[in-house]
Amino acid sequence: MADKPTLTTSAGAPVPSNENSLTAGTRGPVLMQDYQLLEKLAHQNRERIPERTVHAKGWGLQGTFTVTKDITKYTCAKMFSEVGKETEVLSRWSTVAGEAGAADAERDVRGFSLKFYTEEGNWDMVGNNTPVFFVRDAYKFPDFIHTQKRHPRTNLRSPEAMFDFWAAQPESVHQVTILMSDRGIPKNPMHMNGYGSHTFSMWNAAGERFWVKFHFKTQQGHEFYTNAEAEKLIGKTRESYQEDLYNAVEKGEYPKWTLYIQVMPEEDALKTPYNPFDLTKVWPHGDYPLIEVGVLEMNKNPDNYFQMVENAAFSPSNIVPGISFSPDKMLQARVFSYADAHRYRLGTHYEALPANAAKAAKVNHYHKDGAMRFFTNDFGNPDAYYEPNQYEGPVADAGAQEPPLRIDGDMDRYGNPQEMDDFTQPRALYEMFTDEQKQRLYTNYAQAMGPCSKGVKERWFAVLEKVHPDYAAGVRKACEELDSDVNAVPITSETATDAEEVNTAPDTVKAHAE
């Protein structure tokens, strides 16, 4: 048997015992000079970092992205430069509202985040498993998240707060319809799509800009749990997603997704009947069809979950030449807020941690000192700690400059225009559902809205009425039946069809038929 390595202190000195404290006699007391005991206790007190304000419960894998189609006419990003090119990827999927100890199979939106370690630096695609979101302006995001967290007095989740907020924000009905549908509890991350959700931009070598949407379409097919099935599963395990992902990869059953993009010429943004930068809207696939780009394969369980998943810091601010932002109000705010959250949660130099460190590009910057300065960043020349300097320090690369972004308009705090249509797209989604899917939608609503006051229910029914009278009537009836303790026959997913697999939808709603 080979000799085992020597246990040492964090300073490298050998440890004589890792079992017994230093004491005065066999019965103690413990001596204050037992620095290794104090070190172990002090480190344990600091082993948990602040959990994420949202998306606290997550699961992650490592893998690769391979380009299968040429899209160089849309982007000069080097990771897409040739068919067959591979890029390392780190993924993290998550629930939005629950804390770190929440059950995996809860009804919630799922985060779908990817970090591509490209040769030009890291590109982060920080999305969800839905193509839209609850609000279109980040000014309302903190309020929205307050409704998803615990009530300050009861310390319980509050359906009253959720539906009260949504009823006052009719733009949310599109996302809430998805949340209350079959898609609200995916079986696991392998059986759901991922979306960049926002409108992003790309530009090519000629400096032409295009607006784009990113779609990662699961190759495993869409599967989900009903409320009853999820409740039964949670009674057995709260870690079903982690178990499914880990075990699948260990068995060599690597999950895959196909990346597609929708592409809109820059000038088209002025012509669409909807705001293409509105996060509560989708782009009709009949107007902007899906274009295949490549395949994402997640094929490795991290050797250390904390190091590679808990320490992972995804941010929309991480872009590379050829990929950039858009006037999307939510995206503009996220560019700041995500990186700022990571600095609070992980520390000043969070991007130097192994999960976040660029792999191919040499990192040179002038961010100095502060907490977590555990690395050398003086480029081999400690005199070059400011810029400009005469000491051959790093300088900007004008070739990475993106084309000018056209903007126009007077500065103001613009509300939602009266002509803003928040109901046509959720109506199209609702009309795609089969009768069985609609019945589950109604039942899911009733169970979610059960604790809500009559006033909040009526306000939400009024929003649904604007989407479709049958939608409002169905949810109202289900709520009344639940209030009267009239139990419907349980519906399971075994006999259900998935709206995301409907291929006969008209072009105007094909965005919901993936």
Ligand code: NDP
Second form
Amino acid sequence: MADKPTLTTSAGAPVPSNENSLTAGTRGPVLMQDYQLLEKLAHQNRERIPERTVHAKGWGLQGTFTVTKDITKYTCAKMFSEVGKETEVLSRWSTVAGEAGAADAERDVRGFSLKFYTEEGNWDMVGNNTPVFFVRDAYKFPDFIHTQKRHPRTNLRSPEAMFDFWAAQPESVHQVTILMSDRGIPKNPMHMNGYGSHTFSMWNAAGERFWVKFHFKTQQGHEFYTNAEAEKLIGKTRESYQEDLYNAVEKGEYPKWTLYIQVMPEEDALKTPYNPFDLTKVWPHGDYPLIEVGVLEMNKNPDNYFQMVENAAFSPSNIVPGISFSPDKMLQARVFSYADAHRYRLGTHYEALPANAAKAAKVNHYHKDGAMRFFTNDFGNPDAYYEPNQYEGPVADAGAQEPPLRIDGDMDRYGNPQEMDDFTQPRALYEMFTDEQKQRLYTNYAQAMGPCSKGVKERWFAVLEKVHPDYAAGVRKACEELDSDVNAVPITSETATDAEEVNTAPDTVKAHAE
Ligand code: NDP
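Right, and the form predicted together with the ligand of this protein, after the form predicted on its own?
Whole complex next, starting from this chain.
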């Protein structure tokens, strides 16, 4: 056998034993000076970092993005500067609600995050496998997530809370329809699309801005599990996605997605019947067709999951010249909250960790001390630690500034003005489903809503009624059939029994009915 390397302390000194504690005599107690034993146990106690509040369970791969079509008329981002250009990518897919040990094949939205290590710095596309989201205003986000997590008293997930909240936010019906459809349990991340979901912007070398949506379409085809199939699978393995992804890559079966963009000229944003910056809306393909851009191929399992996937910190705030934000209220909030979550979860200088560090660009900033300051940025001169300075320290590049954007309007809290029709787009989706897909949609609802009180069910049926009477009738019938099959007990605290008495739609639902 080849000579093995010497085991050392974390300070680099050789370790005399990794099995036998230092004791006073053969039967004696352990000595305090056996510091490597203390070190080993202390490290074990620190092997976990706070798990993500959302998207805690995830799976990641490394790979490459290759440009196949010229989109330089829309963007000056260098990663899109020529056909054939390749950019290194890190991906992380995830479920939203479950904790880090949750089963993979659960009905949930999936996160679809990509970090492009471009020559101009990292661009993060922090999306989902759905083109829309449950709410359009970040004020509602923490409450929404509370309904997805455990009930404070029962410590169980609460369908009562989920549907109570959704029924009071009819804008959620688009996303809930997708969640309850076949796409609510993709077979694994290889068989689902990724969407940037928000509206972003691109600008070109001439300074023209375009509003843009990103779509990563699976080349493996859409595949899903029914509830029954997923239950059976979870009985066998809770790690089906990790197994599928890891094994596919080890076998050389690299998953691929085609990137398309939808492009809206800047001035169109004032004319569309829907608010193009509303995260609960798509842009119909008929109005804004998909434009092919390139291919994403994920072809490497990270050598160390924790280092590359658990430590990965994706944030929509990471943009590069040629790509930027939009007035989408949810995006504006995520620009702050994702980076802030990483500062809390990983530490001040989380972007210096290998998963997050720019690879193709030189990082030059004046942030100073704090946790994980294990890099130097003295730019060759220790005097250049502030800016402006008389030395050779880095300076801003005005060329990276996006073109000016005219913003108009009175400062106010706009809520749900009339223009926000929350039912036309989910209706288009519902009408696209085949009879079999509709039947599965109804069944999935019935199983999800089984434990809900009658009051909450009625309020949700009232929302579905506005999407399509057949949709409401189908779900109602499936719920009734399930109720007569099993004696469903609401899994909530005592509030669930009270809720049975509440059979009236909340004000927000009434407002939409008028
Ligand atoms: P299209 O017929 O051009 O597109 C329909 C879209 O629906 C396709 O992108 C298809 O994705 C997607 N789709 C099919 N089944 C499901 C499902 N169970 N859950 C989510 N998406 C699904 O029509 P429009 O562009 O006019 O949109 C009609 C409706 O389709 C929208 O109201 C919206 O609900 C939904 N949709 C629209 C998207 C868009 O960006 N325009 C994107 C995704 C959904 P695929 O091609 O991958 O099969």
